Every structure is written in structure tokens, then in C-alpha cells.
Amino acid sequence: MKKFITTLLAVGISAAALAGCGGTADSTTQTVSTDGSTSMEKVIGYLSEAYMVENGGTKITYNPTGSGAGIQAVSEGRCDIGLSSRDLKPEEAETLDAEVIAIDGIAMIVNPQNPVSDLTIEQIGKLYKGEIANWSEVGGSDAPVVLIGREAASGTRDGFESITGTEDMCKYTQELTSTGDVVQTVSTNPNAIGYASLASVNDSVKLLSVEGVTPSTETIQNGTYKIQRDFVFVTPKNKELSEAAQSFMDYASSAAADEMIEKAGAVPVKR
């Protein structure tokens, strides 16, 4: 997946050389471009790479950039649509329409050991800003609080801080580069606490509710399972699209893309 997504960056590049925002690489190949959320990475990937096999005339590239930027480039008329792994704010959507794609599920994650089965979202933030240091203060063993998390430049941890309100205040013990790691390493470690990608949670840890709500395909859809976050398609409030784009924007809003969706990792929204 990683080669393709560098093959399409590359894609990206060549085809914005040559045709701009949104142009032809030729006459007969269309380029969507999409500009932003680096968090949206597999799921833009995946829907790309699923749409550009039906559909050869079409070639989807992708500017990661972050969710502001690419709401700044789709306002600016710079790309095609913009991604982003936030809601609009209300003086973006004066002018800009926002999609809900997907829905990015992030689930807490302890050893098997650990008899501690559900915390509050404060709870959660205060064992991360180091404000509880002792399993004991919220029902569990009477050990230190090892806190495991993703290295700076991951969406995952974004959201999550986000989410928790712990932007910038987390004590982690270990910072870890994948999602994989952070499952194996809390695996292993009886006091030991994580998040990842629900869909990339399996029986070797012990998945935590909370606020008594268990983080499933049903809870996240309907919102009652609070640490999750939307991932966005935005477009151009009364402009329409180019043909190719508003395919594009069709497939990846279908029924169609929800086994894409869930491959990248991600939950569909509910139809």
C-alpha cells in the first residue's frame, strides 16, 4: 500500500505539471486532485487505487498536506476536493459543502491482565497528561500507568489528543511509528495502555469501553462511542464539479466504497 500511494504522489506531481488543478495529463486521461488530511491517507488510497481500475480514463492524485491546507487549496480553487478529518468550521461552510466519507475509530486498548474494563474520556485524558500515574486510582492493580501512543506526526494520535483534550500534554512512555506496534507492545506489557485504529485491534489486548459504550462498527455509526472523528470530502459550495470529480465524489459516498473503507482501517458511515 505504502508503494502505492509514493507511486501516486508521484502520479500527482507530474499530472499537476502538466495540466494544473484538476486538468488533463492528456487528451484522453481526466486527473481528480485531491489536496489535505494526512490522516486520510489509506482511505484516500484505497478509494483511488479501486476507482482507477473501473474507471482507466481517470487518474485520482493526492497532496498530503493536512486537513487546513486542503480546505484552504479546494477554497482557493487549487484542487478538486479536499480532505480533511475535521468538520468544517461555520465560516468555511459559508462557502464550502463537506461530505462525510468515513468514520475514523479510535479504540483504547490495555493488556488481558489488566481487570480494568471501562473509563470515562476525562479518566483517559488524565492518564495521559501523567495526572493519574497508578492503575489503582481508577479500579485497577496497584502499578504504574505505562502510556503508549503513536509518534508525532500520526493522525491516529491526533484525533485522540484531539478527542481527549490532550493536545500537546501527553506523558508517553513510548512514542511508536505504527499502528501494529502499539498493539504489540501493549500486548506485552501488563500495565501498559494504547489506541489504534478499531480495525486494527485482535484478541492479543483487551478493548476498553468508554463511558460504557464499546467501540464497534454499530457505536461509532451512531455516535455513542465518543472517540472518533468524521473524515471529510470537501468541494466548492454552488460550483459544479468536473465530471470526473463528481464520479469520483459519487463512488467514494456509495454503498460501492465501503469495502475499501473498512480495508483502509476506517468505519463506513451509515446508509
Second form
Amino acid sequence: MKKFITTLLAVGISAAALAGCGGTADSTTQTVSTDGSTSMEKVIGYLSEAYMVENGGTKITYNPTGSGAGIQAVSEGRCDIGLSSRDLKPEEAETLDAEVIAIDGIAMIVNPQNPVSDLTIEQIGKLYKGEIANWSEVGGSDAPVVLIGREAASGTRDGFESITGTEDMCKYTQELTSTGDVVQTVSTNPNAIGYASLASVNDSVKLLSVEGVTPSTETIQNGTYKIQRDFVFVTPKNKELSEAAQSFMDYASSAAADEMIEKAGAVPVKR
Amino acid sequence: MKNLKKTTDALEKAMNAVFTFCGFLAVAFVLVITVFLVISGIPAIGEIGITDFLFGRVWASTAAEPQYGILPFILTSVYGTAGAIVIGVPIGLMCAVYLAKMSGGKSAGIVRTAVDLLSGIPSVVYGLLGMIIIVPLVRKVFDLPDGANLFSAIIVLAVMILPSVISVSETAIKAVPKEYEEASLALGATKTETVFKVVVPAAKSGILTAVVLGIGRAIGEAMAVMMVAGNVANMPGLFQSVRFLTTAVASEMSYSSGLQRQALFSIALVLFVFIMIINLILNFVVKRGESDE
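Cool, the form predicted on its own is there; where's the form predicted together with its partner chain?
Expanding to the full complex; the earlier chain stays at the top.
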């Protein structure tokens, strides 16, 4: 029993000592705070992880609030870098700088058995709004359209709906919580159509071209593929960035970051 | 010698304190969870209005003008659970009868091992199999545009509640005194008649316990149904894409904010109240079963 108590004490003391150590380590680290678009979570995650491995003294925080809130936060000085998945509005651009870090290409996918291979953005909008309910109306076989989408909080859904002008109007058949689920479901249902980040599309589904343009890194970079949006770092015009924030920003816009951006499912900017 | 007695006494006291502490820890967890859910769940209900919240038919939490009606979720959970019970309980009960009364030693062992394994399979695996096998099958068999609907969820839930239904009702059936059965057989009843008219009625309260446990398991399941039910906040229909109370919380929690987040806590509170009611019923059933004997 004595031994037991001694062990307990020893564990307790060492735990307290360790906790003490944790408290003092922070003073030397620098923090870069980012705030904004939930769609950029993966990109920021990959970039900050890779950056922090190389720069041990810097800690990058990310607060997923949404593009609007992120722009607001950086203009009020509440964070170092604002994250936006839309371009700045003219009045915002008066005081803020925007730098495109990556491009988000959203691919439209159907089952390989579906004869349809090209849709216009207008057709896609009508399909998702339920105005076109049968594949025969867009050149397919006589079968009902099954609309596969993402959950309400998804960044991909937000991007897709804002580009096709279908916000809050989509008549989804299924709302799935991951890109993988969307691809899987479309691959098993011959009548399904879905959207997913280009990087996560595989051979089990058929990639649609939109207005005649097939999505690829190239067509997304030159802007001919339409269902895409920019991932933007927003910084104040009148204020110098902290050294750490500037360094992270330089890293994110350098060629070294391209690999991480691709891993995160986005398309790097053409340099 | 005296010294040794002293240390034993001290040890006894210390361990007594440890046991008591652990006992109360469980109580503390329940209290903390309850208090937390009530505190975080009430504000949104107040803001939305309890009738709009509980009986509103539209859930559009991220729309420009958000609406927070959870009637579709409540009904889906109730229908889904009821469906799972309707399919799962008869199968489970008959399996329990087989295990307790009909089978010889070796085959019962195989079935029992299978049932135990079934209970150990993680729910995400049920969901995955449901998504890959049941959803396409339901689509083909019923000639639907899409197979992710309430019916697929019911099938998956029915399989998931089998282990608890089987093991609890088997115990109940085995507890029926052998004399009842022998008397029935001696009076000339067949084995089947004996099972359904003597053994099952005698094991009634145990079987009811199994049913209530099954309800609890089905209503609280999130992962598996999220993968097969389609998750659109429709009013429930058998072949309609639906969202359960559990999946409503799980699918939106990660990025929710403000009133939407609070409303998700309120849904969790509603679910918690459901589970509490089920537990109370279970206690009642068990107590009545005891007083019967």
C-alpha cells in the first residue's frame, strides 16, 4: 500500500511539474491568426501544418467563421490574415488587399452509365432547383434525376450554390457529409448527379464538361471552366503585417506551397 | 501484528473511499450532462418559440431567413424506430426461442457467437454496408429513383437492434420454469403451441425489456443512419429521404454558429428527453415484472 501511495504521489508531482513547463514555453512562439472561409479549412490546414513543421517558432491559428466574417475580422484588426472564398467587393477593396492563394474547382459528376456528358450552368441550376426532373430534358435517357449534394455547412455546397445561383433552392435527394460519400453514391446510382472537389473525383464516376469545357488543372487556372472560385488571403492595406504573418503569406503564395494546395483538393494559382 | 492490522484498516478505509468516489462519479457525469444540455438547449427554444421549434415543419438553418422546425426529425426518429422494432423484434424473439428451446448444443453455440459478433460490429460498418448493399438494392427492388430513404434506415436499424433483443429475451425465456413447459407438453400441446402460448407469455416482462432496449438503441443511432437515410429534412415517408434527430445534430454541428448551433443543442435536448422517457418506461417495466413474480 505504501508503495501504491508513493507511486501516486510521484505521478502527481511529475504531472504538476510537466504542467508548469507547458506554461512557460509560449513566450517565444509567434502566432499568426487567420479567420474566415470554412471552405478553406483543408487548404489552411495543409499549409499551416507544413509551414509549422519548418518554422517551429510560429503557431498558426484558424477560426472558421465564413468569408464575410473573416473579411470583417481582418478589417477590424482582430486577425492577421482574413480568409475569403469570394473576391472582395469594391468597397472592401478600398482598405483591403486580396491575394489569390488557390482556386477551388468544383466538378460535376454523374454515373458512368449516364449518356449525358455536357451541361450548361443554366441547366445545372434548373436540375438542382427541380425545374428539370428528367434526364431526357437534357439529352439523357428517360429517367428521374437524383440530386446528390452536401450538408448545409459544407464549403463545397456553398461554392456550388453561389456559382449556379441556387442558394437555398436546391431540391436535394441526399445531403451527404463528405466528398467521398458523394462520389460513392453517384457511382452506385445510374440517375444521380453530384458535385465534388475536382481532386477527389475518381474513375468510378463520369466527369461532366460544363459549357463545353472539361475541368482540369489547366482549364481551372485559365478560367475557362466556370464552376470555380478563388481562395483569397485578405490583408489590410494601411498596416504592415507582422514578420511571422508576412513569412507565412510568402510561403503560401510560393511554388513550394503548390503541393500542399493540391493535397488539400484545390488548384494552385498559375505563376 | 498490531501494525499490520492498522495498515489493513487504513487500506480498507482508503479503498472504501475510492469505491464510493467512483460510484458518485457516474452520478456526477449524468448530472453534468443533464445540466449542460438543459442550459445550452433552452435558450434557442426560447428564441425560436417552443411550438415553432417542436411543431415547425421546415428546417432551413442556413437559409437567408432561417427556419428551425424539427417536427420532421422527431417524426422520422419515431417512425424509424417503430419500423426497426416491427421488423427486428419478431426476428430477434424467434431467434431467442431457437437459442433457448429448440437448438442442440453445438448449433446454438454458433448462433450465439454470431449474435455476439453482431453486437460488436461498429455502427459505421453497418452504415457502410447499408450504403453499398442495401441502398442500391432498395432502389432496384422498389424501382425508385434513389434508395437512400427511411426504409433503408429501418432495415439497417432492425439488424442493429437484433443482438440486444436476442440476448435479453433469451435470458427471459430461459428463466421460465421448466415445469410450465412440461405441464403444457403433458397436456398434449405441441412444442410450437407451448412456446407461443406458455413460454413467451410467461417471459413477457423480460421480452418487453428487450423491446425497450431495442428502442433505445435505435433512437440513439447516428452514424449508420446518416449513411443510408439521405439526410434531407423532409417530412417522413417510407421512400422519402429523411433526417433523424441524431443525424440532424451530427451533420451540422461541425461548422454551425450562433442560433443554428444553439438550435442543434436544443435538438440534442429533445433527443435526451426521449431517451430519458424510454429509460423510465424500462424501469417501470422491469419493476412490474419483478412484482409479478
